[in-house]
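A single chain, nothing else alongside it, follows as structure tokens in the form predicted alone.
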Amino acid sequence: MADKAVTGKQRVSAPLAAGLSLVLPGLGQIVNGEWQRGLTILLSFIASVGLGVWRVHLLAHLQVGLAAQYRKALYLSPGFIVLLSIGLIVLWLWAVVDAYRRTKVVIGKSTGIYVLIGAIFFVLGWQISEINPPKFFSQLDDAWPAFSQVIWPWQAAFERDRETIQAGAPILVPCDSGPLPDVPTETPGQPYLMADPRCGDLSSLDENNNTVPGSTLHLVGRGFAPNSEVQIWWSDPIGNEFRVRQAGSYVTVTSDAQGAFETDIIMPYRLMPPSASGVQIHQVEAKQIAEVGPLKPSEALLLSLEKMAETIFLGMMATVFGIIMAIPLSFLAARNMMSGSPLLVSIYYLTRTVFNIVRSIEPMIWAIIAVVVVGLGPFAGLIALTLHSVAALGKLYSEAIESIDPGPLEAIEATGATKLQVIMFAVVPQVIPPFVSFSIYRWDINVRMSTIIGMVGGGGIGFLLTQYIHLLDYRSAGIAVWFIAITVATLDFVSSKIRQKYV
């Protein structure tokens, strides 16, 4: 914010100006006639103090009294509190000295105090944003497995048909509830699994919710594919099936060259409903999932292709509808087209106001509103993008109309042409190049925006991407991310070629 040089003419004495700024930073500058500078200092100081009190309260909200909260916040976040306190004190004293000097001598533009204000807001922004570089770098290793799947997801892009080889063994729970189940019959050439013992107790939780380990089962399997991974599953009496976990990992074992294996597992925790009374026969299962047949596109790849096509056409249709509605409205929002009468000027201001309001609301918010009206799906996304496109393109188009050369307009008006003829023959030829450029750029924006509004139910690949992330399926999410990046890059190349030809 630039200030005019002080000419030496003072409205108040230097001590009075300094005293007023000592009472309230910036007040001395205001009284001396430097409204812009004084209000900037005053409002910045008030905002900084208010934000600082807010952050101190959040850091130490359990303490009673501002002084106690300040001490606790200083203990919890000393760097932030010290820097903010020093910054506010220096700003206060600087405002006093600044008010004193600017009534005594001729001073040009002085921006040092604005730099200090910017530094204070930077410190506040750092703390409010909870920026933590050590946390970022210390957790990079933990994030790398998921991130690596996103940047190179193509293992999940193609798959083969899967064939499941499995065998199970019944387990009585608990041992004294009935006769032991029969030993499974072994059939030559078929997978076989035997558990010893054939009964036991499930893992349970104590009064502190700590896990009490159940009985240990020794599993012996034969007839599986050699040198391959075998997964251990558990099935309860009501048909629920899940993989067994121990020490935080799924239990797996690798078969030997003859397709046999042996392993021990602890019977898992399972909360059975009260209706499941009496003898309970659970089932421990060993499964091998083998891939057979030729490679084929995976479901994630096909869904990403389908949703990416939906995203492209969603952006295209929103752009088309936006252009159709924005072109006529843009003439109503162009000052040089809407001058000459109070009615036209009123329409101009009304149209500009509507454009600004609609454009200020993000497409994601419009998508949430549209989902309430028309439900989940691409139609909601189309409505959201169209509304935002009309407002954005209308503003850009109107500014292009306002910047045209007035010469051709005056020449055609001098011939007695009507307003419509002036627009057709003097305005339209001049605005076609910027209109084409803005329209192509808007399509690019809409395609990128449609990936975001899909996350709130507006259709397109964004909806699919959100589902994959929630399921922690990072390879499938990576396929969607790659399609987004490839599509945006392709659209950028195509749009540049179109602009070269028509603009």
Given for the second form:
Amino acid sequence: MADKAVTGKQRVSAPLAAGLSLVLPGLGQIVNGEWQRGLTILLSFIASVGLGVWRVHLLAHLQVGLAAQYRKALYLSPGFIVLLSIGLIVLWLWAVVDAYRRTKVVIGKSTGIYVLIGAIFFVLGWQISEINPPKFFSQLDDAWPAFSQVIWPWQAAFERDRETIQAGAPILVPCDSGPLPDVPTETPGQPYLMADPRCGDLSSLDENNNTVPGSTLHLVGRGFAPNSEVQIWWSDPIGNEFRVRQAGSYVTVTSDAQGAFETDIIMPYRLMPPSASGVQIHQVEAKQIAEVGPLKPSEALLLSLEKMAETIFLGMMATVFGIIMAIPLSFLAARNMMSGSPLLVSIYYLTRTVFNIVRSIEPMIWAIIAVVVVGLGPFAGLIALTLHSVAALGKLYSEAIESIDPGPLEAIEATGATKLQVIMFAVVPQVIPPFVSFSIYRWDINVRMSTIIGMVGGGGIGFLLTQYIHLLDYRSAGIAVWFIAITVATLDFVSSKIRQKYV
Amino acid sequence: MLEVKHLTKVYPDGTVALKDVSFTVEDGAFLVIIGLSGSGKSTLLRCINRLIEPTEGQILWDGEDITAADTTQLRHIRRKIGMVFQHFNLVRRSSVLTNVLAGRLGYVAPWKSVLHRFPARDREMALLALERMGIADQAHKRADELSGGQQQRVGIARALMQEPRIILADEPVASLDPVLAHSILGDLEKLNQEEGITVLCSLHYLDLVQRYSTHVIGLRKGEIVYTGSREDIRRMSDDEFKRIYGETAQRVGGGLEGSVGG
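Given the form predicted alone above, I would also like to look at the protein as it appears in the form predicted in complex with the partner chain.
What follows is the entire complex, opening with the chain shown before.
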């Protein structure tokens, strides 16, 4: 290669090579004997042109004809099209010049053309992956409300019991239809509402659809929670309840230090069915939703805790089963344990292959399969993680077995020990430290994995997290995220400490 | 009596390590095998207890063919053949006592030993063996905490646990300094003389050979090129020396303390 670079390698004349590369970039180099270089240039050129045509078509698929699409794409995405076009033209010309020069004496290795190819693919990659940094900053504001809730979700971690304090007063509609309802009796300490007058007309519409305001009621409330919001509701004779609006917004008043309030409302508009004619007793109500009692953990907090525990144990059990199954299997996958007969060697290759296949399939995929078999829940996650752990640990363990000092092995064998004794006395003491280290590392990984395996129904906190995100309950999601972060960080710390001890 | 007949070993890669090697070792002999690195010394020793399977030939021990033994027979033969190694081959993370007890593995019930449970008699025996090698106080240390000389003594104690009739020693002193080398070989000589254990030992240094051996064979490229007694070593001619160590080898110090560099 170095020789070629310095002296060039004349097989064909320089103009012929250049001409061939003008027809197809790289062809001249191939004919000249540098088939690797030529093929790289040729394939890169074809691939870039192909990818370019694809992206142009995507950008301007409404246009008919390649030229029209190209013009439209140039209009929509000028930077990309211009850069790509220049790159391809330069590559083509460079390939011609390169083919010409490679037949002559060349000084240096001239790798510039590869840099150009790399640059063309970078431009293509930028466009294909739709990289758009301004978008990231311009839309950051939209993400902030959700993001801030996730970052600090602890307001939602504790709550008080809610209790509705309410009192009502009956209203006769209209006034002349019957006897006035009784004034509610007041019991000290109980919420009490009194309306004056105790009858009136509802708001209504005239022929021109203009609102005719109803009677004004003076409301007096007592015995409510002090200094807190009181909502005024209306309940019609058929039992429909709605909040009273005045000039478009809900009527709310604030109680004073004694828990009393006074306000005026205009009786609301209510279209009653004809069957409801006659004496109508409506009810005006005052409601307070008060937080009472001590602070207690919210449901999101408790659920997150519960699911976190499930997750940790899910990871732990998967690790335990993984270790139990991986230890015997790892001996079958260790070259130095399986030499001797062709049968042993084929078992070795078989085990290795199975390990590699199982390991290369992500736990998420295994979880999806396991969910089909055993249904949603932690058991599916356990199966997925166990499968993956067996394969991953089996590979690590078998490599640890392969790297042991063979000396003690032959020494124990020479004493007349059986194969099992050799393993127990010469292999096991040597592989304990790496096994412990790998196992703890795996536990660490499994807990981390089990946090996301729930997203496909494998149980654990991932399931809860996905639910909260779908419900747009970012505070609760934030609590789950915090638990995951705390657990993973703690485990990371603990596992590194334990591993340090054993290495 | 150990008879090696036409022993040949060809490794899978085609290397011929031993070529038609035949010799006889009387009971109670201290046979030293000399030769350059790669001359087949280690292969020869390992063929005797079949840590390496010979390609051709027979090894008869009191008439019994070791090369024809099945797995169980082979284990019974192996437990009567102790082995000592250049790098001691102790399980470094296990205790000295466990390493020594491992010498009993051929005798105890496999399922018990797997749980590291040995009869009390074996434990006493192990402590006695360590005492005999002068390292009883190290019994509960980890093997890799010991010095090189002490580790080799643990190796010999392990071999002693087998109550061996033969000890194969593969360059037992090559990793030790000259003073320790004499002391370790002295231990082997004592076992050879007091207990009548046959010793087959490969060595590099000619002064050690002529000090400890009763018989000597010289290997070169897998073939026996020299056979002699202790007295013959003293009288070894330059010609014989060059047959073993090659034309370019230099004898240092006129012959008796001769050694080979490299």
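Residue numbers count along the first chain shown, from 1. Take the two forms, superpose them, and find the largest set of C-alpha atoms that agree within 1.5 Å; that set is the rigid core. This is a predicted model, so every value here is computed, not measured.
A.B. asks: Is the shift of I484 between the two forms large enough to count as movement, that is, does its C-alpha move by 2 Å or more after the core is superposed?
C.D. replies: For I484, whose C-alpha is compared between the two forms after core superposition, the shift is less than 2 Å.
A.B. asks: Kindly check if the Cα atom of R442 is displaced 2 angstroms or more between the two forms relative to the superposed rigid core.
C.D. replies: No, shifts by less than 2 Å.
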